[in-house]
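As structure tokens, one chain now follows by itself in the form predicted alone.
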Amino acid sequence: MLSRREFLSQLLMSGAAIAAGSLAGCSFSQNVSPLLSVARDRKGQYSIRIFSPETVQQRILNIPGRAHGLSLHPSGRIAVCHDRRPGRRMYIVDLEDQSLSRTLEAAPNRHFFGHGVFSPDGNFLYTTENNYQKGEGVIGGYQVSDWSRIDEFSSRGIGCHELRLHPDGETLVVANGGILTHPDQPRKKLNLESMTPKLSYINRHTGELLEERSFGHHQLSIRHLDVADDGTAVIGMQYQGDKTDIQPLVALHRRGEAIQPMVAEDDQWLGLSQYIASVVCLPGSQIAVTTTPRGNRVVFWNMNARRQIASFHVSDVAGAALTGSNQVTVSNGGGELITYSYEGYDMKEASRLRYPDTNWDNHMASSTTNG
């Protein structure tokens, strides 16, 4: 059976024309990942890409309207992407045959929330979605065999948006945003001076709540977070409050312990535009990397010290993704795909790629990350 990373370079190493909608022929370095990604072109036309961060090569699988986050199975074979609130649908995207094999709707009184994780095994996955009749997040289990909606608990909190799996394969790991919203008003936010955003710990198999943390202002909805092999959880928040307010919009939490902010000055924190996109923990090392659209910034994190270590300008920048050894790529909402080499705590641009027609979405995974 092939590797993960020999199937896919092998997949991107097939196919026909980029007009087409298909794969040139490229091949890859062994240290470098294809990705995923959802992108909008100039006609407003939303797909689902696979695409190489080292050469112009796609594959191009056109969907309705625009989707955000994306799931990898364990095999590699499968992805998962998952419509934005307040969507609902998902997207099964069959990597054999680089193609849309299967779309799920949402159950009844329900919408998806933009992101899912596997269970370790892959026979599992878990989505954010909204019970918007009661106004609660809750974690929808799947069967990946028949893809068959077997569960459903509480995410414990108001607007769940991304979830990870904790080190121990046992527990999901939630961003509660604590936003309150309803499908007959799609993009409003109903509950501002009221939110409540907790970080949840939660059983996958009972739901049960092991562990709840809250954080800062109430109006610091946290969204976004990825999970160390440490099991330190990174994460990214999005502010509700004054524009002209300074928050800590970058965070981590340990098991056990109270949310610590990063450290950063007053200018940093507000060349961020209080947005935080997408966050990604490069295993093997103390360091994370987010980035903001809105900022035009993607900022390396030293997370012992928790400090800034780095920091680039790149307009609308939007996902990020681990592509290799000791490397990170990002996009932006210009094609862009811009890739970081590390050395310890150096960071240096290493290379800067450019998809015509392109319009990147704020997340990608890739081989080697669980989008």
Contents of the next structure:
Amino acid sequence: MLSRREFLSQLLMSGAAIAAGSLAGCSFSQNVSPLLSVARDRKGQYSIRIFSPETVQQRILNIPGRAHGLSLHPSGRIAVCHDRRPGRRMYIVDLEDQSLSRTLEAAPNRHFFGHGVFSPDGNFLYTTENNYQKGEGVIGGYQVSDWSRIDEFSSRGIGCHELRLHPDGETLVVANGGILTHPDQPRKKLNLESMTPKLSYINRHTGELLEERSFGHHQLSIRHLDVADDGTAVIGMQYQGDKTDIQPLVALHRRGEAIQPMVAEDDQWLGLSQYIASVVCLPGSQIAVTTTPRGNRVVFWNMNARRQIASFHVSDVAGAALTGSNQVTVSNGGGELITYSYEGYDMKEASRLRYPDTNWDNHMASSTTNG
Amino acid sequence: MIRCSFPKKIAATITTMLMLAGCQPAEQEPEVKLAISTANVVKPLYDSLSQNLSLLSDHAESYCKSPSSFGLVEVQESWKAAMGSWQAASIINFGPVTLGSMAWKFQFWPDRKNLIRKKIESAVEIANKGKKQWTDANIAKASVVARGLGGVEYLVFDSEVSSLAGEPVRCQYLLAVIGDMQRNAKRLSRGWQEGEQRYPEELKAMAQQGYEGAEELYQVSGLLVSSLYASLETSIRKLKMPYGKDDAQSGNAYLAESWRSQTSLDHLRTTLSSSYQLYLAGEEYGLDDRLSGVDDEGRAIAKEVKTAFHNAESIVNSETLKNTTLTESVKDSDKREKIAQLIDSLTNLKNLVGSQVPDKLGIPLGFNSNDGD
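Given the form predicted alone, corresponding form predicted in complex with the partner chain:
Full assembly next; the chain just shown is listed first.
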């Protein structure tokens, strides 16, 4: 059986994935991990793209509005794209024939928050959703065989956003951002004074709360996260207070311990402009990467020392995904893909590529992540 | 190096004459021309900052050797010049200033919670207790809140502590903070000098790269537009915060940018004028020419932007706002009305720069930074 990465590489190499706006006839490296992201073009058309970080090669699947995160099925044959808050659609992408195979609607009185994750066996998909009648976050559970929504359980907080699977395969790690929203006032934050963000560990079979942690200022919304091979969760926050309040926006958590902030100078925190868009842990290392489009910065963190090890200026940067054994690629609103390679704690820009007429959206997924 | 810059009309005439004489100069691509003119506009901004900080340092040193009221006034005046230079340079948000959160090292703003006072007094107290001496070697370890031009303003203008500015410990701290800025300004100035591995070359390379791909890319235009947009947004915020809501009672002068020195409106004038110069690239090929070169609609937009700059400038330079301060203006009903007009005028300009200009040039502006998810 092909690995996910092999499958997607072959998919793009076949040429079947080449679409309008791409360069025909380009060879595609076996080593490269194809990427997935939502994008917008100059006409305002949104699409899901399957594309190469090495050459301009892509498949464009148009969708009716802006979406957010993507989840890759363990087989690498299916991806799910989640609507952006307060959207009610979830797009199933068939990667074998590079098409949108199905669009699912949110359950009544629910909308999507933008992220999801598959179970390790690929039988179930878990998504973050809003029960907006009660103002509570829920995790929707879907059976992949027929995409039926079989159950839901509480996310144990308000405004759940990104969720990841713990390496134990049984536990969902959920960023409960704490921000109350309602689709009647789509982008308005309704509880900034009383919000209570939490990082919650939930048994994916029973919905049982296994552990929950709060951290720092009540307006530090825990929104994005990744979980390293050893189970350490790295969380990226968005601060809802003043622009010049100095708050740690990146922290890490190990089960049974308190959340520990990364250590940085005041100007380093201020430089992140109170906003972390993506978090990726690099496998086989103690390094995490964060992006901030408001601060125009990609930061590499040493998880052991809890300090910055490198920082790069990239305008409007948001998406981040693994693209090789020692490389990570970030995307920005200007259509750029910038790949960094690393050896130990030595980071350097390895390549830069721009897709024409493309604004890459907030998140990317690659065939070497859990999406 | 001596650089000759000709007014636009003279340059055009020279070009025509050369063409008639059969010596047609190779036409540079618009983005490359923009890269060159941008460097010519930006470099003097950092040079001026560096020079004015040197002057500030000299005056502060003299004052600290022999404190006097006259000496303090000299320090205050040179602070105003240095702050003016920073305001003019602060509109640039690309290039060397993006390394190491440099802008924060020059100015911490807004300071809603009066953190500057808190952090500086804490740093001074540590030194007073003999636990630490603030020097060039360790000042970079102090929080940016307690450094930069806001820190110096507090030390030499604040009505409660400026009389203590000549005390040895405070002076030592003052000189260390100024020295830190001087070094950073020199770095910025060096970064914009001509030469290999310097930013003007990088900018040119970036511009040239745009013509090698499948689609024309307007990277330099993109940097300029996003810089202008951000600086206009900041200017509006600097007015809106002290202005408050639509009644005179809600005006809060302590939220003005430089309330201690009463120079906020001067800074706004400087920033606006510097933004306009960046847009025009002085007398050289600027964004206005870039827009006009696209089509008739582009020409109309360029004209509209120019008019909007003029409108904002005429309000901020009006009789009502001349010889007054932002502190006074947000409390006086006539002046408040003018400030409200200025806010509207800048907002109109910002909207033009943020929508019609990038649309016409085909450049994206802050897609993810406006997301909020």
